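So this first bit is one chain, no partners, the form predicted alone, shown in structure tokens.
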Amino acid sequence: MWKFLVRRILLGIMIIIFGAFITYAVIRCLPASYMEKMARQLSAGSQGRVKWQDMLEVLNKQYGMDGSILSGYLTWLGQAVRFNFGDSWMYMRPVTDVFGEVIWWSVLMNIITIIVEVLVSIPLGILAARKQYKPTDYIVTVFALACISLPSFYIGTVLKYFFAVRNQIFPLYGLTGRFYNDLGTWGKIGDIAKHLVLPVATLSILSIGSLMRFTRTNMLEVMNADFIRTARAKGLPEKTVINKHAFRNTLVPLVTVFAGLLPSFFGGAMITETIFQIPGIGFKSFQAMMQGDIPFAMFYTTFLTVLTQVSLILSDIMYAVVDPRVRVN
């Protein structure tokens, strides 16, 4: 196990370095950059006395953008290994400070989303497996496929139209209302909760379908196993057979799915947060990337890559813990 962990960690480090380089190269190759926008603004402020091309050359040299992509990346990497990710060009503050302020809203949304996802998708998946090829199974399957197929921006827009624009049940966007500062403690909590209903509903609909189908497929496979037929032959109640024997063995592949939720847990939901203008890490990162903010974009993408590698390693470990038959060569 230790040799396996060391090998996976080394491979993960190589993937992180290579992935960060690709991200840096793509951002550097964008047709418009934050440096160019800033140079044009400074040139306009000088009333044309300084050409924006000259100002751009000065800014590129100041921020280390005058060299090649490889040299610029190596400079960034040398600072990153010392946990120095620099200042965000757009927010004019250290990247880690901005990240620390907004990450918790994304974490809160994802905690609620995962709870809703588990409470809805797993029971429906088990129900569909028990009622295979019956109307209940078809209804659950169609609902799951609809959740998987519909994009997040469509679901979010439909929910906003019916529940915010047409019926005005929930707020249209934002995290707090106009009179948030005048409310008491419980009033503020209720105001935030009301603003999070539609974003959480959008994320839950997106994630319910895949976990529901995954649970149904694995339950059908387990229910056809020999030990399930033996349990039924012993006269055990069907509820005991399903919940104690079948579902327990279904947890083995589900562990892999839950371990893979780590990147989304801290990575935020960029499209959903942007649609509802929730000031989470996804929304802030989208704004920074659209402006060509290399320090913030590099930190965000590298952070997601690290989380992905950690989740894969945890998935392998948890798989071996849940199923003692699994051994790593």
Given for the second form:
Amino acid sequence: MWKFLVRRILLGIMIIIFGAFITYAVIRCLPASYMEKMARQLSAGSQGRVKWQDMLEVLNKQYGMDGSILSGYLTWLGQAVRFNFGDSWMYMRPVTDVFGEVIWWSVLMNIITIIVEVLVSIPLGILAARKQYKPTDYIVTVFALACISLPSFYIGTVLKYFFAVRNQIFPLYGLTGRFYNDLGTWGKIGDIAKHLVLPVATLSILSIGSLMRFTRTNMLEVMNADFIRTARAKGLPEKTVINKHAFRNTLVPLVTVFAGLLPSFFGGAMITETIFQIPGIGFKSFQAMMQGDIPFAMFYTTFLTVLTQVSLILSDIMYAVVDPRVRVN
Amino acid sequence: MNNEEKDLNQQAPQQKNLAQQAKPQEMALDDARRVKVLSPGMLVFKRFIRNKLAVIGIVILVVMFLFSFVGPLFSPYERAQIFTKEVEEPGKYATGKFNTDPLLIGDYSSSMKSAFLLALGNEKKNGFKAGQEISFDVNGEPYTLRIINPRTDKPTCGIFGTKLIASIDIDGNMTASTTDVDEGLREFLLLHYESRSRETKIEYKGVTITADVAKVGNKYYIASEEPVALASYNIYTATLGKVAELQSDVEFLHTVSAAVMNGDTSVSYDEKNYTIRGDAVNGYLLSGPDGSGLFNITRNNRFGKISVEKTDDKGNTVNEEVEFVSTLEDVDAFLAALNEAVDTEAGSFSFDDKEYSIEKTETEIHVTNSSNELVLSVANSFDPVKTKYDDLKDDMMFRFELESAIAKNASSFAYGGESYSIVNDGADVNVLNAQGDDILMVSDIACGADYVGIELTVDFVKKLQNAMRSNEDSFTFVDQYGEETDAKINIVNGNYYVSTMQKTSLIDSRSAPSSEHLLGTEVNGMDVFTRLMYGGRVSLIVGFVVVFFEIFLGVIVGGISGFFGGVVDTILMRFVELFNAIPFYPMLIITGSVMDAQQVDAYSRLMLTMAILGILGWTGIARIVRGQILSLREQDFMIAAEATGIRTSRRIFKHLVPNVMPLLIVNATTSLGGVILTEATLGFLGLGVKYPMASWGAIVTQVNDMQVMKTAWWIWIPTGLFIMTTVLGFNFVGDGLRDAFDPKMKR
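Return one more block: the form predicted in complex with its partner chain, after the form predicted alone shown previously.
Everything in the complex follows now, all chains and molecules, and the chain you saw is the first one.
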């Protein structure tokens, strides 16, 4: 098991390194004018004390843009392993500073979303499994499929249209209202909560479908297992059979699903955050990437790759934890 | 079963016989006839058909495909046809104003004007009298201001300067400041010297002037008063009556136009004969019955568009639609050829090896090329001939006479040997020449056109003046094209803004659904319904191409990896993991901005986007295929296949691949929906298909515009529903297929 873990982690690191290289190679296809624009901006910021041509040279050297793609990448990698990801061109501050500032809004939003998602989709999934091929099942299944079939921006926009434009129940966008600073502690919390309703609803609708289907399938599988038949044969009430025997066993695959949710926990929801202009990591990195902010884009993609690898390793571990048979191999 | 029934129906008599024979005969339990044997494909099909949701999904997909691929054939509109609407809205036409500043004419400097205005202002409170004189000086030189017409607050004044003409001493010696002192002056001076008469009027240089005589010491100085400038609040507009009348007479213009087009040399209208001289190249002159020139007529050539054969870089001949003028080296030569053809009344002519046909309407000539495109239209434009009266209104001395006559309420005056009569209606004054033609209009109302291209007709000026004096807020006038036009007056700060209804063509943007546009029009004035059809094409094609690409890569890599195992498997799977690790949307955004920066054209962009989607998406398929093949490889039938010693390729394609197919089909169906969603999201992020191409994502992007979201639901709500329904259809079918292929799941 330990041997496997060490190998898996080493592999993950290799993947991160090569993945970042691919991203870097693509970014280098951006025309040099982005660097030039940046150099001019920085030069203007120094009130003309530094000529932009000199600035361009410094920048090129700093980001390894003067050499080949490989040498440029190695320069970047050399800095990145020391957690030095450079200054964001768009926000004019160290990338990690911006990241540390905005990440928690994304995490907060995602935690609420996952709670809502679990509270809605697991009971619905179990309900559908219990009433298989009855109207309830069809309704739940169609609902789940419809949730999967909607583009995220469309859900967000429709919610905005009905709840923020036609009826002004919730704010249109942003995280805080106009009078946020004048509010007390509870007022502030309430203000943010009000602003988070629509984005969380969007994210929940998006994710409910798949979890519901997953629960339903697993529940159906468990319900057909021999030990359920035994439990029923024992004369246990149906409630006990479902809640104790069946449901607990569906938790096993669910645990691995949650391990896989890690990237979405920290990765931010780029499109939803952009629609509602929530200053989370998704929105900020979207803006940065659209502006050709190379340091930020490199950092964000690498961060996502790391998250994916960690979550894969975690779900491998979780498999071993919940299913003793895996541990043997 | 259906086939069986059909067969039986065709052989109805036989079937009856069979039934009769079979009935008495008891069938054994294991009789082969009792068991209906269905092929595995048929089994799957029957299970699939039984699933209601799957059938709904199939219906949705068929409808969507028909809509997208067949629909455009029936759509009356083009893919990127932009609709316009004619809007008639009030537009600025001209501005009128009661003149409140005296206008000076003559030889004056700006300092003189200031001194004059000051002097006039100082006297204003006392009121003006006719002939009243006010002295002022400019830079030390004395000037006299004489009120010619003491209208309450808008007096007309002449400004006179003094000029020393001569001096004469007691001995009778005269020194003149001008050399050409004529006898009249000498006589006058001598008379004055000898008889000391009070007579001060002399005829000097043909003009009667008043001379002042002053005695200083032993010398008499004679100074004359000379008019320097005239200050008046009046605006002088030249209106050669007949021309003005004729210019707004549409019928007359048409008659003359037609005559010119016919090459006639004379035309009669209203029982009068007019002559036309000149030619098409240099223009024509239309003279009136009395032989005076009335209009210069020039041919106004409007060139249309023409398709011209050109040779491109690769040496191919292409037809290009270009402006006619820019393609012809020698426009003059073309016009000459045209004029020659017109003169000889030929129906067509050739120029530069191309045939052009001429069609004459009453007043215009249309030239069309061989493919019947309008190349040129020729119409006549009329410019009134400049008459001597045009200069007259800028003649200071003439104005002196005219203003004096008006002040005296005289009905006529003489100037330069001609007599003029005045028609004064109390406010505006019309000046007529000896022949009775209206030549000048004098009024204190100034008006000017608001745009270049608007020529104010005399009729307009008169009607505006009437309206302004009688405080009316609308009037009807004849405009420069001879059309009756309604005008509205809006008064702001003493300015009378005249507006007319003007037709403008606007892009029919964001118009609500109507019978013409079932789902309205979008931001760029294109029909949403039609664009949805063409957008569906692109979205569905993108889905299919990407999924095909994914399966192609996935099956090859997954198949090789699963079948051979070992080192190959390890290497390939690391490769798969690497691709799997690339973040999806960030990568698409980065490549999108790279494509933006490199300015990739719409078509290549679509291709590249599909390729990127495929490259980022194939790993899932590869894993599934590998997993399936790994488990199949260990099964008994594969060991049996190996034992029979058949070729590896046969083992793969005959035994393994068919077993992977069901899984692939299910996956492909669900991924199709996924790709359509991704394409839509890319469109929303502005990284999708660009104009003039359409895709559902590109259409729905317009919702980013707050205005569209709030006011134009027909652009984005139906589009989103189309995306959702199609993806839902794919998901229903995918689910149905999964259940049909794997009945174990369908407990």
